[in-house]
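Here's a solo chain for you in structure tokens, the form predicted alone.
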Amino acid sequence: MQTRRLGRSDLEVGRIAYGCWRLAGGVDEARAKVETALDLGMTLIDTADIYGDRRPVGHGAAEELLGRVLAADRGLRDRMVLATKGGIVRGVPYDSSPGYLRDACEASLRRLGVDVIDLYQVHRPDLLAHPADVAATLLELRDAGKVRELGVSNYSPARHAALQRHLGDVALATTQPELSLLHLDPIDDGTLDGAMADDVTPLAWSPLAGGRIATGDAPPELVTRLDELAEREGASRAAVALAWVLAHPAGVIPIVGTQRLDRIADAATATSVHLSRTDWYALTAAAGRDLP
């Protein structure tokens, strides 16, 4: 699989990233779906304190699962850009205040049972906490050894640029959105023009709209595009839309995050899907949004 630069940073990683929001199973179980994805040039791997078990008690259960994962196989971590976020707290619900935000990056390298965090994102925008405090509180984390490289995710482009504006010479890397056939918003609302203009790199959450465009639950006229390009490129249904995302100009990454091992194989697929620009526009006009 190809790779792409992570912003401005040193980082490589292919053009489709495994998500372990769903992660669960044993370590067995688990390591075998990273292993594939890593097999498969899916470099990124990326998690949240917030992701697992959905109850208040699960809190941290995909890290720790993965962190068992890395922990049986010493390896994997080698071989991996390994990506976390944190600024959630179910009931309250978002907190990047400057305690918060230490703690839970502390709680994810230990969770994870790793020295360093690759790439560290706040997950979503406290509306409560000034910019100032929070690159102040993710500089800190960086300088230090923490954390390698900095994100946002699900941040509109004005909150994006204050907090940029606060980190001064230290770059985000990564802005992450929803972003799918069934999700248009990032394409119109300057996130990703925003990406291209300073050079960060989008990360997709979602790609395959939590499942709905592979299963056909989506609007009729896409569903028949999808098909008509998946028999021409010979491909699913689900590559074809994961290529729709990988087209985009801005370098998005999809992050996709099936458990079935054989639907990460078909994700990897989409790379050697190729679109035109009028198979582009038409699956975009399919999908709803008017084209003049």
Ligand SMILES: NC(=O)c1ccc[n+]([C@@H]2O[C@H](COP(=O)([O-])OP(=O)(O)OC[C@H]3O[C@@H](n4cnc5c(N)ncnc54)[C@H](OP(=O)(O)O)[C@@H]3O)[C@@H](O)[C@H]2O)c1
Contents of the next structure:
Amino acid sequence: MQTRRLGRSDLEVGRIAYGCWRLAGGVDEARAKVETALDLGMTLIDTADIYGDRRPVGHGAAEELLGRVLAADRGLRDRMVLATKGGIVRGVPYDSSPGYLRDACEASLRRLGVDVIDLYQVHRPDLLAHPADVAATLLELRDAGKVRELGVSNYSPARHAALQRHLGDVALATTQPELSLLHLDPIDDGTLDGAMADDVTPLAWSPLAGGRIATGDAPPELVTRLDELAEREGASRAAVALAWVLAHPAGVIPIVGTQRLDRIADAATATSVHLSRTDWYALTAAAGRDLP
Ligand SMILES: NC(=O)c1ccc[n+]([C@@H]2O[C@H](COP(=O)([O-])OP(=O)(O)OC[C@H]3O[C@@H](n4cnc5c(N)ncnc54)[C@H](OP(=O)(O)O)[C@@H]3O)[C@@H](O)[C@H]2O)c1
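Form predicted in complex with this ligand structure, per the form predicted alone context:
After this comes the whole thing, all chains and molecules, with the earlier chain placed first.
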């Protein structure tokens, strides 16, 4: 799989990433998913301290499971760029205060069983945290060698710019918005434009809209277009939808979240799907977006 650099950093990752929001099951099962992704070149593995939250096991469960996978095969850590996030707290709901972020990062390191997190992302903006304080905490974590690179998720372009201003020379490497054919806002709200202006790599979460695009729970015209292109390309509907994300000039990295090994493999085929300019605009229009 082709690779690309995360922002201006030295971290190089495959064009498609694997996400651990839904990661569940036993260690062997989870390890098979992570290994399958890595074998296919999906070298960015994205998780968060809050993942696992939707299951009875609670906060930290997905990181703990990934930590057990990494402990089961020590070689895996070196094959991946490990990304996690902090800043969501159930019932609060957001906390990016210095004390909280420091502790959250330490807890992630402990659960994952690693010395350093390659990409540490603020999961959601905390409206009560001044960007100067968030920046100071992130820089402290970086200076202490606990995290290598910094990113944000669900940040508006203005919030991204405010945080970047206080980070000075240390450039945010990534921004992680929700982006798919059923969630087109980042294309028009300045998120992808800002990323291109500043050499920040966008990571698209839920690139299949949590599966709705693959299962056809989408506008009928969009499903028809996707299926026509899938037939022409000899690919799946999901692969065409991921190819649409890949085609944007911002160099977006879709983070896929399937728990099925065959579907992880299918996602990787998206890099071979060729969408022309006409195809891309036709899909965007079929998704209901008025073109500028
Ligand atoms: N930053 C944030 O706030 C945020 C929020 C959400 C997610 N994320 C990140 O984004 C990652 C991906 O999110 P996601 O899991 O919602 O992504 P997704 O790839 O859009 O959706 C995956 C879901 O679609 C289902 N699906 C149905 N048919 C499929 C097919 N043909 N191919 C693939 N999947 C199919 C999967 O079920 P099966 O497992 O049965 O295949 C799975 O439940 C997460 O793991 C996380 O890293 C970040």
